[in-house]
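Just the one chain here, the form predicted alone, laid out as structure tokens.
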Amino acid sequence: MTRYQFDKWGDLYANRALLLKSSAIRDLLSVTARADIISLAGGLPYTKEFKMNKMVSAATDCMERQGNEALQYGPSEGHIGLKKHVTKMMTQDDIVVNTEDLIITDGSQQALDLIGKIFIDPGDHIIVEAPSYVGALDAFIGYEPKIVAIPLDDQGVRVDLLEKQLKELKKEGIRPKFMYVVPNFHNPAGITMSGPRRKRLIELSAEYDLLLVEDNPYGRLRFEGENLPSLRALDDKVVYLSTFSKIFSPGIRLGWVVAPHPILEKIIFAKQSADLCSSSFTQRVVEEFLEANDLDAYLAQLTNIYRGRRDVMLEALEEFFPKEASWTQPNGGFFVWVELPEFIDTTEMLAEAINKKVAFVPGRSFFVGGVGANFMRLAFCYPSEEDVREGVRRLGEVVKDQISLYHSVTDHFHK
């Protein structure tokens, strides 16, 4: 009998392929799309005060003063153009680098991949936040790792279980093969991790010998409080992604990688396997429009309009939400991450949103081994003010006619 019933190449896949499925929150978005919906499930920057004409003007002077070159192959290392601008951005954050500790990647989901595909042996052990960003999840277990995974609270990870489960796996002799991390406006909790918990990761990571990979896509989409320093400021051995996604535009497909040479090496040699280089123009037009704009002046405004919609989030969580459910205060990035009682599976309860003309990403998606069931989470970025609160309106009935119904039921049964 083959693997698939109706697949007559069944028995042609590698046993990684029965590993891979659709993203959760991809396959949300064609219900999303539905004008009828208001969408707090995808993590959607909002293009829509773009100055489209800048990005015009960008391509146009491109094809001007490079075309021949912009049409052609690049570096497989990325443009040194666009390079140079990502290092200035990085000085912003006390990340001293130059353009050769750095590449550039199809967006930070491809350098997630990459990562996966030159560290991770099927059965090898990987460490993750519990709980943790989906598409990582996804990239890594195509490769067959065996997931650890420590849980966060309002400071970030648990460093203190992260020890004990360090010293487990010592004891066992085994050396992970690296732990991901996202200090900044978590995706999905929200969270940030504090100074201390920074500081103590770094020590572990030494006295382990525990290479750290550090996401870092909503670091400067900060609404309030002070910036802590990232991993990579404080240890030049941790593997730093980000990307131009959620600070310019997702649809140019463009994210960095700085990390220790010969690290970098490799991520330079499964690249080139997988794509030979990304996209010349693209990142020529964009070198382009970084000269002759201030992202930083743009990027205040994208700040302003996401505090506003957080903050009509959070106002409307406490008006309409059960007082059984909490949630995370973010400081900044796309995402509050909502608790409700154990009794409650937002998977199943996301049919229930959908006839309300709401969306979410249930909370199973961002764990390992099926846990996660009563939490979701809602994405302030890109739906309006007026939308943000409305959706939040329509989720809160629908949490209170599930706690509603759960309570009427154990009621009846225990009469």
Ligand SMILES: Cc1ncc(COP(=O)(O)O)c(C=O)c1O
Given for the second form:
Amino acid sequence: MTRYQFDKWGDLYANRALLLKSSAIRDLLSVTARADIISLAGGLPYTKEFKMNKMVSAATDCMERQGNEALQYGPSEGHIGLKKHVTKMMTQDDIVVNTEDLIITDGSQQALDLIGKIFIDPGDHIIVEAPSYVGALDAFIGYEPKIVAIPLDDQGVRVDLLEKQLKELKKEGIRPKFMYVVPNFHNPAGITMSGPRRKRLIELSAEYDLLLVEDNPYGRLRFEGENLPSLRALDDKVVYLSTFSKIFSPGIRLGWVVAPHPILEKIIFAKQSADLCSSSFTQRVVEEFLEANDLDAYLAQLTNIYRGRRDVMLEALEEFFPKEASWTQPNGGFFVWVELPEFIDTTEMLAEAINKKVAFVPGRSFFVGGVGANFMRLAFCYPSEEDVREGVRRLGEVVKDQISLYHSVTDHFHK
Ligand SMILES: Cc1ncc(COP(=O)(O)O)c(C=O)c1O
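For comparison with the form predicted alone, kindly provide the form predicted together with the named molecule.
Up next: the whole complex, starting with the chain shown before.
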């Protein structure tokens, strides 16, 4: 591993610190906060529709009714009042749990890190989808695993390829520590794992004693069609993560984990050493908010907005993108995943897009091993419908330019 040359403390860092890097893409994307750039990059939940006075009332109620507790440390496993609301929400999703079956975390990102911390020793194998949520990859990579990536198609993870891998690993005497999956409205791929694939995944997990980690931040943001059972609803040995970030607010930094008790206990120990407890204040404000308001009504409103933006994005892709491109058709969530011809490198194309005042996330970020260069993730959640359309129009021009540039160069050499 290369040590920093220009850092006075370069020799002191642990190996895992050297694995933590700010990517060039993140640096490039930092300019997308500029008002003149339409960002289809960040998966920012749309919070402007939220009635802020409701949160003011919740915060006031919280301080009047339970101010002293809100200003104190709380239990590491989370505030019971909030956990009760979470169990109700989980029951609506056909997951039957009690408050002692789950803990509150600082968003599901913390849960991903804690899972890495309790399961991964350097060199251990873990399995992920390809592509996979970049934040999960980053969290796991810090613990130095060997990552086995199983491709997705429009039905979800390729369980046939997974089975082949599991067989090979078993032959070599390797038991992967866990497999991480996002079955609903995948980040970045936008697809949803089909019912039969879910069933087969559960069968394989039983056959190979494979622990499944299911991450479900977008499941309640469905635009059409029937809900499919979560993996946790099919098998209570699955570790299940979700969050208030996409259905309410990422700023409050609250998520949760449901897990079998021995695993949950290890996660609580790991959380104790990470932060003692999640914020007592935000947990209790959210509790007060949920007591006084109908989150489902707000969600229905949000889902309408996201559905409208998804429709506009898909229509604009049809209108402005060249025939060589293809993309997924999400039934919920935030993202459309676009595949371009193999000769296009979207990381290189990003600078050109930013010149044209539009941004996206290049595909390579969501894979291990540098593959995925011809993919890109487009988020329709935050910009207005007009901006979504205009952003896709600008991006379509950039893609068409890249394609004609390629053809003019290759035609020139073939003459
Ligand atoms: C699949 C997935 N998991 C986890 C997270 C982390 O969310 P948070 O920590 O805000 O709960 C995100 C955020 O984008 C996500 O897309």
